[in-house]
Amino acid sequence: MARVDQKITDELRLWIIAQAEAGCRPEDVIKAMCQSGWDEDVAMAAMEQTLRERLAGVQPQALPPPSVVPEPALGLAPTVLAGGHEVKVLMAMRLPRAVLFGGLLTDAECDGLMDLARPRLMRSETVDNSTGGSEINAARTSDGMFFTRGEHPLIERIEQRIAELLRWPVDHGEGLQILRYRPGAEYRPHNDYFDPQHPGTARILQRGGQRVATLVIYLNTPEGGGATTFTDVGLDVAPRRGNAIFFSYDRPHGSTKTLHGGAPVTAGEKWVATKWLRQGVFV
């Protein structure tokens, strides 16, 4: 089990809080923190400094209001059917909301994208957060491109396949992303939604909401290096042909211990299809 972060959050006073006023006692407070993996200096130094900061009038920023996300239909099973095709559920977490799908596409389908996508792949760019548009950044060094929606039969039927593991509308999701990372490429670490307070992010809402969760499918297997590490939690996802990367995000806040990034690729090439899914409908 990852190791819980030991700083002291807006979120942990929230909660300390949100305890004391429903009567609870400090020491199971302090007790419960413990069972939760804090230690008990940090709980019991968390306590005093947050009861201290209420009586004195300090109130804890208020976190973004939760928004509903995809959430596979895991049960216990070991594997899931989506569209007709055996997907194996190789690991869970809870926080972040984390889900490494076993075989989400076959060797064929691996071979399909890279082969539509090669002839169009550019320098990858990100989201400019001042104006909404996207820029080339020195933090992303791969080559991408989009597909759009339903524009291929082996897309489509990609996309159909997501949508029923996820139980999420095919056209609450961006069209799927290619990327290339070549030796020494890699994507240091991000959060995929969009920043309230950024001055860009309320253009890039109109077109379907904020991003409530990525899906990250590698396509092949690289030679050496480009996991997906999430760096919160200390999770480092080896890349494995066919098989995707779920996390969930349901407010635009650290909170989800979502950032992550693409470790640099140390030999050979990492290829990725990424569906970044919206709230609403994506135009």
The other form holds:
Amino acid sequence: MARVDQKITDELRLWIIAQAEAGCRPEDVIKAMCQSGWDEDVAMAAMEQTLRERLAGVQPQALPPPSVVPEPALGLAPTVLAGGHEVKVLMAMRLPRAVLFGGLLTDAECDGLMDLARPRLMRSETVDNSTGGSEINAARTSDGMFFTRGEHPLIERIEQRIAELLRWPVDHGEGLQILRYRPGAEYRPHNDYFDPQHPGTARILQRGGQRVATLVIYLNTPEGGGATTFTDVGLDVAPRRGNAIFFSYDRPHGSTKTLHGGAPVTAGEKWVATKWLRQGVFV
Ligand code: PD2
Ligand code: ZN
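Please give the corresponding structure for the form predicted in complex with pyridine-2,4-dicarboxylic acid (PD2), as opposed to the form predicted alone shown earlier.
What follows is the whole complex; the chain from before opens it.
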């Protein structure tokens, strides 16, 4: 049976090199690939390209090792959480791993978060990858603030609900971030994980390791625009008050297909709360 995905990936190149180094003959490697579903032409092209690059001294980039990631229990919907709070699963996708939840927060909880955040909003900063500090960035034209974990009973309740839904401990989460986008504001496509190649990343990882998942909660329904877009796969998530989009990335790598952005708001405001989940305890 032909495989659906017949792209020559880094993983395939590494496997071909491993076979060659183990002394397998190219024709046997191609035969093995065909037996596991590769089209013969694709197998030959992969072999040729890999060995040519190998002779030219080009090293294929090994994937970073995979990490355990949060995975919500998607049994019988709706999921009933502590306090009888019901959350619906509106959409689930495998690659990128993404789940859209309906009704994660009540209207009163959304209002409560916006009221607590409003007086503390500042022009958003993003992580400066060269130093590990933060900087004002034209790619993110929203206003934002961070709560510290558990700083208010409402925050604590929401954090416990998220931990239960995503089956990931409260202490592995960063403090909730609130963003407010005004008309024209956007968050250009980016990855939420920290790029291992950047010099500032080592310092960032000391506080709980990599980010492995994101939950963006919509606190209002903008009058126009403001979708969360997954640019690798053409998925646009409409912001709806109380709903939340979850996505995970088991390695800091494009293979997770989690490049995403916040499309420009065209009318009204857009408010979100973002929770980032780390591999370990975030201090
Ligand atoms: O507000 C959004 O839709 C959005 C899009 C992309 C938020 C984030 N990223 C984020 O907070 O990381
Ligand atoms: Zn993001």
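Treat the numbers as computed from the prediction; the structure is a model and nothing was measured. Positions refer to the first chain, counted from 1. We call the rigid core whatever largest set of C-alpha positions still superposes within 1.5 Å between the two forms.
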Check your understanding: Can we say the CA of G84 moves by at least 2 Å between the two forms when the core is superposed?
Key -> yes
